[in-house]
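Here you get one chain, nothing else, as structure tokens; it is the form predicted alone.
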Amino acid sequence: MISSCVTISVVEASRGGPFVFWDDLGAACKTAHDIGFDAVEIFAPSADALQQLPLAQVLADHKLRLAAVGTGAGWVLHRLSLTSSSFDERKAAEDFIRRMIDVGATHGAATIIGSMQGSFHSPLDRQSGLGYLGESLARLSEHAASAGASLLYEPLNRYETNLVNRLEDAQRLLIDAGAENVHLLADLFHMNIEEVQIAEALTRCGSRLGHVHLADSNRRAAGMGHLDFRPIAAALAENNFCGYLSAEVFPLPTPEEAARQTMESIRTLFSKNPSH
């Protein structure tokens, strides 16, 4: 059964980004619970910062799960990427992600690799960049498995990376690398830019699909742009998708309205659990 999720950022440097709630973890979780979400996805500055949050208590208070933790702050704050031409920087990037995996695993959460995949730039060529990325994902896959957690890899649009932009290419990368414990994160905003047909791309993922960032064409809440979500919902149903639909969208016109619009779309289009 599909579960619902909403994003919370506690990274000041990312203010203005596509996260629904900001800063106040307790208030955000209360609103998420009141609207009917099953879980939250948290974007934190580091594993230490994540560990210092009163997560267990706040989640318990509001009957929420932690669906996933993002690692993008490793790039935003420290410019770490898995495809840097520097061995030391690649190692630091892996270490940053490993620590996030460990903290997220204590809450049963997956860890997302998106912007930390980086891009290739001279003197690095594309093939070398893909090689570094695949090797890192394989090692991190094993670490996540040992921690009892899963890893999510998110292909991004061409304006954010020049390595992997489409789900099919991401799936091939994971297979070739032997990264068995890594699932695909399908972000509908990125897919609207890169995929020929979103629903078909989702169908081809099969059981490898682990998480979906639910966003409309303009990165506002589903139903506030021009995407047709009916074939997308049908594709997820065909795949028996039972992961999270997570609102990684701009908090427009307000965070609460974006969250409520997302929940309405999930209930209407994706056969959300009627208990909510």
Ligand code: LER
Contents of the next structure:
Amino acid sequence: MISSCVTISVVEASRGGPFVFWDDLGAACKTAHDIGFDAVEIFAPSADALQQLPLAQVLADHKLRLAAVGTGAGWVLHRLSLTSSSFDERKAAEDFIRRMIDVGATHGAATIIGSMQGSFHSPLDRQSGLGYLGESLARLSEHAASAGASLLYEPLNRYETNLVNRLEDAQRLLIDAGAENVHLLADLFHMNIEEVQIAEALTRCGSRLGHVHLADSNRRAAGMGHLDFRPIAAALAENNFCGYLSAEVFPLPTPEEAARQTMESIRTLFSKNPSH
Ligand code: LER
Ligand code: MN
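Form predicted alone done, so how does the form predicted together with ligand LER look?
Below is the entire complex, every chain and molecule, led by the chain shown above.
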């Protein structure tokens, strides 16, 4: 059974980014619960910052799970990337993610690697960039497995990375690297730019698909753009997808309306009722 999820950012420097709720964790979780979400996904500045949030209490108060934690702040705030040409920077990037896996695992959450995959730039070529990325994903995969957590790898569109833009290439990278405990994160916004056929690309992921960032063509809540969600819902149903549909969208026209529209689309298009 699919679960519903909504994003919360507590990273001031990401203001304007595609996150539904901002700043006030308690208020965000209360609204998420009232609308009927099963879980939240949190974008935090670092593992230490995540650890300092009163997460366990707030999640319990509002009967929510922590589906996943994002690591994008490692790039946004610290410019850390797994494909930097500097060994020290690649190591710092891996350490940042390792710590996030550990803290996320204490709440049963998966960790997302998206922006921290970076891009290749001279003097690196594409093959070396992909090589560094694959090696890191394999090491982080083992770390996550030993922490009892799962790891999600997210291909991004061409304006955010020049490494991996499509799910099929991401799947090939994970297989070649032997990163067995890493699942794919399918962000429909990126897919709408890069994939030939969104539903087919989802079908080809099979059981490797772990998480979906649910967004419409314009990165607003599902139903506020022009994506046809029917074949997407059919592909997920055929795959027996039982991960999270997580709203990673702009808070437009307001956070609450974006969250309500998402829940309405999850109910009508993905046949999943609110949690209460
Ligand atoms: C960035 O565009 C994105 O989709 C995030 O989920 C990556 O961390
Ligand atoms: Mn995303």
